[in-house]
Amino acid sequence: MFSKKTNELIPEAAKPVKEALVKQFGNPFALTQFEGLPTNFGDIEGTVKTVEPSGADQPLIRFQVTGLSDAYDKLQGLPLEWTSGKGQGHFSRIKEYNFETGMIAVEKSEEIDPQPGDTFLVECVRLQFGRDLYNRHCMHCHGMSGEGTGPTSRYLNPPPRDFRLGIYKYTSTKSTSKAQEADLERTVKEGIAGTYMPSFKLLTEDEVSAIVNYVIWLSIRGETEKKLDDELFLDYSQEVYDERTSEEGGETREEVLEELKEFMELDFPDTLEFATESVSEAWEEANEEAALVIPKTPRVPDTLESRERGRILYLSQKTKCASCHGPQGRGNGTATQDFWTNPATNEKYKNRGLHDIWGNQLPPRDLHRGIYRGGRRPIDTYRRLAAGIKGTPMPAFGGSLSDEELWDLVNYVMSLPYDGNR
């Protein structure tokens, strides 16, 4: 439910991080609506029709409702906000829901006394729909919290994506932008060629959209958690705490905890607000047209001359494509023989060759195989060249090459699967 890094904080630092995440996001078992997120939570309105008599020893209040007949049929666990009556402004959590009879049960409390005609909102209906689809189709690889460690993940190569970093490789957006919803929907519908990510074309457009809505919610939750962890980890991880309170460190437990208490009271609320807002804004901006990679000129005709110009560029020091993909595009460039440094830990990887941001060894693509994980259209290859591939060493050439040069490279790269002499 929480990241490894959160669990490596001292308990006094981990607790407020976990509490903040539960308050703003809930968890995959009990979703919570937080207005600041670019998420389609999917509220629906209902009205109390009748209330069942309940004895003092019964823990639940049951009432029949109207207005939910067209809603999703699984509402258990969702928050219900009372919008009129005695309970107005209070929340209940739905414990039971019978779609056939329209009967809801919530926990008893002093504030809740539903009467016929009282109105309410059931929150997170759309998000719960996406969550249930995700659990059915995606969770076994990508994990309950989108951490990429579902039950079958250990058997897959490349490993399933960890959504919690909010980084997706194959997008139509600029190198610094998040993925658009349309990018993720295309991945769900088409799958990713050459990987275990299958196509879900049998799902309806609405189902695909609901899954993507939920995946983005998982990403925002994970990114917010990471930002909070990064803020605390250098001072309050268990390892740092042990060093600080050791004989060499010279600090007492009381001194460290007093410092932490002051940070939590004065700075943590602003840190949490900034983390959530910055992540949410990035996802919102990705869906704007300005985030898209759009060629300034139409594709250069795919001629022998264009391919030759592309080949020269491919072999040049200007692009250094051959250093990774090899002089003949076989994925065996000199970079595959070096030991590279992990930028996150500043330590050398154990294995030779390139790695992605998730720490996985990443052989450069053999361009002769004609497997295009980001799509087979020329515009897809153009976008891989112009904006790079996020989370990988594949750089963006959009600022250093002209549009014509990018199209020449596209023509050359896409010709390689059909050129047996190279």
Contents of the next structure:
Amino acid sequence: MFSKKTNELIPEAAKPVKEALVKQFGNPFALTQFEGLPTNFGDIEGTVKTVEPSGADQPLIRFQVTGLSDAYDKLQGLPLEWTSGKGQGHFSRIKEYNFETGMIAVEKSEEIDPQPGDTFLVECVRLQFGRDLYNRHCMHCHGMSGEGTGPTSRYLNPPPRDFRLGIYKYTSTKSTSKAQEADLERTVKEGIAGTYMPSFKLLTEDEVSAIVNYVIWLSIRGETEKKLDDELFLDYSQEVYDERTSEEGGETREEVLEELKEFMELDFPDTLEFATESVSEAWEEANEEAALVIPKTPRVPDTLESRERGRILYLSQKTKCASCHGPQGRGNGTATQDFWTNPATNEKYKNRGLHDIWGNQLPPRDLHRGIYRGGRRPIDTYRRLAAGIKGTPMPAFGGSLSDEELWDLVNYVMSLPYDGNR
Amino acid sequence: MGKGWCLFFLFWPIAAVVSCAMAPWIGWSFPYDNAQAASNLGIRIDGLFYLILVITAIVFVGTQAAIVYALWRGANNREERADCVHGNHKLELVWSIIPGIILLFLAIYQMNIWADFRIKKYYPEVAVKDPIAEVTARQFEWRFRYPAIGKKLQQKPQPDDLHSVNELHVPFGKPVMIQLRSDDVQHSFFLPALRIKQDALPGLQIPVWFEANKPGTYDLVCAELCGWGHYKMKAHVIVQPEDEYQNYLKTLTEQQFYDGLGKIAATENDSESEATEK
Ligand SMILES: [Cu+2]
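One more: the block was the form predicted alone; return the form predicted together with the partner chain.
Below: every chain and molecule of the assembly, starting with the one above.
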């Protein structure tokens, strides 16, 4: 449920991080949403019809409701906010829900006393729907919290995406933007050719959008966690703590904890708010028109001349395509023979060649194979060239090449699988 | 107790006949409309199945009736003693030759259907001349490659080929043929409603033809336990009138050569606007 990095913090630092995450997001079994997330909560309104009398020793209150008949049928685990009656403004967690009879059970508490006619909101219904579909179709590869280590994952190459960095490779957006919802939906529907991501075209549009909604929620949760970890890791990871309290470090346990306590009281709330806000905003902005990569000119006609111009560009120092993809586009450029440095840790990778941001070795694509992971339309190739491939060393050429040059390159690259084939 | 056994052995043939007769009503029969195949060849295959079912039913009911008769007689007549018989040459011949004749009859009778189904020489000429698509089975999805409009399917991919996944469109009312391949392990191209099933083997290209007799959307599933996601390997085969089929190919062509501008720009991120409405 929590990332490796969170678990490497000293317990005193890890605890508030975990508590904050559970408060803001709940856990995969009991979801929670909070204002400001760009994902669809799917709240629905209900009214109490009758309340079942219960003995003082019973831990649950049961009551019959109306108004939920159109709702998704599995509401167990969801938060329920009272909007009238004694409990107004308070939350209960749904412990049991029977779709057929409309009976809800919640934990008894001082603050609430449901009466017939009281109204409430059930929250995260849409999110829960997405989660259930995710658990059925995606979890066994992508894992419970989107960490990419589901039970099937170790048999797969390339490995399933870890959603928690919030980075997706094949998008229609600029290199600095997140993925659009439509991009993720397209990936779910079309699959990713050449990888183990299959097409889920038989799901309905509604189901696909619910899954994507949940995947984005998982990403935001993961990104928030990472931001909090990054804030604390340099001072309070177990390793740093050991160093600080060792003889050379010269600090006592009390000093370190006192400093941590101060940080938690003064700065942590702001850090948390800033983390979630900035992540949410980025996701929201990606769906705006301005984030899209749209060519300024239509595709340059796919002529031999255009391809030739593309080939010269491909081999030029301006693009350096050949250094990774090889002079013939076989994916065997010189860069694949070097040892590269991991930008995150500043250490050299164990293996030769390029790596992606998730730490996997990443061979440059063999352009002759005619397998287009991000889609095989000219616009897809254009976007790969203009905005790069997120999370990988494939750079964005949108700034350095003109539109015509980009299209020439597209024409050249897309002709490669067919040369010597007619 | 003897009569109890009579009832016991009487019960089974009756139960078998009744349950077979009721099966279509409770949906335990062949898939599709009134348990009838959605292709003419499929209807002939169903016919074969029913023929075998009737033959085995007659044999089963007959042998059960003989057992019941023998038990009934034994139970009612304690005086008559059973003979101990050490083989009967005539009987041996009878119960070898009669099933032999039945099997031979079935083998000869179904030969045409088998040939039409599996032997390429007997495939409908229109289908063989112009395969409509290459179907590639892959863990765990179906990928389709159509030739460009007005062109023929080539062995190797062409720049103007049309590609799609998990949704195969075919025209209605004429036999069509696909070239079946596998990218990884053994899969099986199974169209239950049309009674078509053919294994896909890595390294081989296997022609499969079918002709749907009703337009509609049919399930295409994988009938080979091909890996962990095997159950997910589902697609739709959409059988539609020729003009709708041509329209589909046109849309596919437009989508496939989409350059980010032009007229389908507005619909490109369609799913996004739909999602936000919900
Ligand atoms: Cu399969």
